[in-house]
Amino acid sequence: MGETGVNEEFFARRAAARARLDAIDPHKRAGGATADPQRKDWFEAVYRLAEGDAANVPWANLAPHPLLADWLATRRLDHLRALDIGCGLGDNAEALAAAGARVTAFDLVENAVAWAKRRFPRSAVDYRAADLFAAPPEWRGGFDLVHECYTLQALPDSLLDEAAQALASLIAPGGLLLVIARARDEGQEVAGPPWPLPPSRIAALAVGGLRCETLEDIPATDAMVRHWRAAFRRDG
């Protein structure tokens, strides 16, 4: 099936594709983490099973998030180079090219990056299949902006703390890591995934000479539950 716009057949397409994906997710039964505990597999499993139909895909929204573009709408990002985390189906990438920055932008599935590049054939984004807890040494300290959207409340508490040294091992000096995520207060019960963050898990994301330049707790609204937005500094 073809890219479609978002409308109300849309989410009723999401939503039965988000039941069928959460049936196969080891991560939602008592002890099924060990058999995936990166979620590869289901990763790979959504896109496949999506056949081209972005509502399959539960985070892609053909737009960028809306919590990137308030924060580009007030910034230009020119001659910066800027790393996409984790980039589906490549809006936040193509938002943060827009903007005027140089952007790679990966993901763990290569079928992600392989419908990125169909969606923005002329596109200046270079788009890769990537592992955070194994990127290209290259990629160390190569980046003034770090971009992630979603990755972290999508992976188990127990890789929290790798994944937070591998995002900032990403950050030029005077560079910047930009995180959006879903939020929920310390103690509070969810059953993920996805995970909403604590503060706990927010403030353990100062690693590796990053400090928390600002941090905003996004109340919910009628469009979308409670989020953080939080912007991370390496001093330079």
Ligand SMILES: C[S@@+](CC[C@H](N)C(=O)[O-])C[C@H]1O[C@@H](n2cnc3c(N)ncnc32)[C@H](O)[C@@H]1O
Given for the second form:
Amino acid sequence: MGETGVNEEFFARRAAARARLDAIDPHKRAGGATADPQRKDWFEAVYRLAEGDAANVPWANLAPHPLLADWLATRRLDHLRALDIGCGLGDNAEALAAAGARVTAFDLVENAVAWAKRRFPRSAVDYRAADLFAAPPEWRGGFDLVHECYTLQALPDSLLDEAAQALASLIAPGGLLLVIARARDEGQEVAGPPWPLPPSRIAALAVGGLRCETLEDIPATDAMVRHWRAAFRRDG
Ligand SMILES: C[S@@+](CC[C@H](N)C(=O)[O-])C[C@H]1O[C@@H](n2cnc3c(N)ncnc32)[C@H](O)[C@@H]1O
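Right, and the form predicted together with the named molecule of this protein, after the form predicted on its own?
Zooming out: every chain and molecule, the one shown earlier first.
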């Protein structure tokens, strides 16, 4: 299917797809998490059932996340090695590349990677299928900028300590981890997934030699729910 951009009709269809996908998500049922602990089957299903229509992918905006675009607006990333985690359809990876970075982008789901490559056939981004929890050893300490948007909040809490270690392990000395995620108060109940992150989960990203450099708590607007934008530096 050709790509026509987003409009009200796109968002209405995307909301309908989200409802259908929630209905087959074991994590939406009490006790269902053991059926698909890493949510791999569900992510695979999302991209398979979408049949090439981005309106069937609940996080597809066909544009970089506004908080990444805003962060990039005042920076150049020339010559930096960047890694985009859980890249989905590729818009954030393309924005990092447009800012000058040499970008590798990966997703757990091969279908997502193939789709991103189809959308950006002349891309300089190196799109790969890979698992954050079993990343290629040669990526260890290999990136000046690691960007993560919305993957942590899509993972069960029980995986987040391991995810934090995995993210930290990818960052070169002196490098930066940039995290964009929905935010919630400590102890606030949410009916995830997705599970907006509480402050303790952002603080827990400062592992493996990372320290928090900036933490922005961005209040909700008409256009966007409350978010964190956090940057962690690895000592160089
Ligand atoms: C909520 S989507 C966000 C996609 C993209 N980052 C964005 O902001 O539009 C989460 C993505 O992470 C991918 N993912 C989930 N678990 C992963 C893992 N262990 N390793 C790599 N990617 C993963 C999913 O397939 C999905 O594309």
